[in-house]
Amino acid sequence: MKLYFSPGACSLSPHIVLREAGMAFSLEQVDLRSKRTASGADYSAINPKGYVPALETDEGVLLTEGPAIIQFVADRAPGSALAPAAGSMARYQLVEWLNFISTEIHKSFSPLFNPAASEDMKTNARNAINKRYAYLEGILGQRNYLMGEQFSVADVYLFVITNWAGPVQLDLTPYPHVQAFQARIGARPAVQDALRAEGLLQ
């Protein structure tokens, strides 16, 4: 399998999950401005959406969208226990978390990275994100992981998106349980390996 990524982007989530699952894969870095890959390929021809992640499976199928990719990887490595069994109520709860992170947190960060966004837009985005982290603070004050005491792909996704708080100067000090969660996930060997591979950790 080949994962197309950009350092520190949301593609870090499937990168970590691939390592957690112990699966064989290669990496191809993408310059999101020029839409060229490290090998010189036109990324727009590979993924017309133009953004990462994209996973080329062993069957030659291209999967895009992080939440879909991480569930695919988890299902290919059931022994890793990264996702509950398909069809179980716990699996639908996982999907619930992935949708919450994707729509309520991930996309809310977009204006904070956009130089064309107005200050009002950025203020509204920060307010929305803070409401979501206030909710997560209550959840993570009661358990170690989003799904309870079982680490899952949802924790990886939340960790990656929450890592963006630093670059956009979003203060997480009001959320000590969220900060403890970040430290807990960040200390995992697979996470450290992925961060190192993307040049985000010495």
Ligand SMILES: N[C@@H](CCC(=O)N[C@@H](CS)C(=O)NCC(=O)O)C(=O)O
Given for the second form:
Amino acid sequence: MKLYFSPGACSLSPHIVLREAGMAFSLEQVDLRSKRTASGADYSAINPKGYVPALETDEGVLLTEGPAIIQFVADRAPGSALAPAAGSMARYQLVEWLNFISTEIHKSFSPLFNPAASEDMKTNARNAINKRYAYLEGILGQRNYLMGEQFSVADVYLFVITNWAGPVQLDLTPYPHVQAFQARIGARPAVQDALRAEGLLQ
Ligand SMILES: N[C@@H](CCC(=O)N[C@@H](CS)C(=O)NCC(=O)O)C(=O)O
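Next, report the structure of the form predicted together with the ligand; the form predicted alone has already been given.
Okay, now the whole complex, with that chain kicking things off.
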């Protein structure tokens, strides 16, 4: 399997999950501006969506969309217990979390990285994000992981997105349980290895 990624981008989520699952994989870095991969390929021809992540499976399928990729990897490594069994109520609750992170948090960060976004757009984005972290603060005050006491791919996705708080100077001090969650997930060996491999950690 090959994961197309850009350092520190949301592709870090499937990268961590591949390591948590103990799967064999290779990485190919994508320059998101030029849309060229490290080996010189035209990434737009590989993934017409033009964004990362994309996973080339051993069957030759190109799977895109982070939440789909991390569930695929989890299902290919059932012993790792990274996702509840397909069809169970817990699985739908996992999907509920993935959708929440994707639509309510992940995409709200976009204006904060966009130099063309107006100050109004950035303020609106910060307000929206803060509302979601206030909600998560209550949840993570009651349990260690989003799904309860079982670590899952949803925790990885939330960790990766919350990791952007630093670069966009989003103050997380009002959310001590979210900060403790970040430290907890960030200390996992697979997370440390992925951060190191992407050049984000010495
Ligand atoms: N819906 C996609 C969004 C992926 C996405 O936003 N990728 C960003 C990096 S975090 C990207 O590659 N942006 C560059 C671009 O859109 O050209 C997913 O969840 O996988």
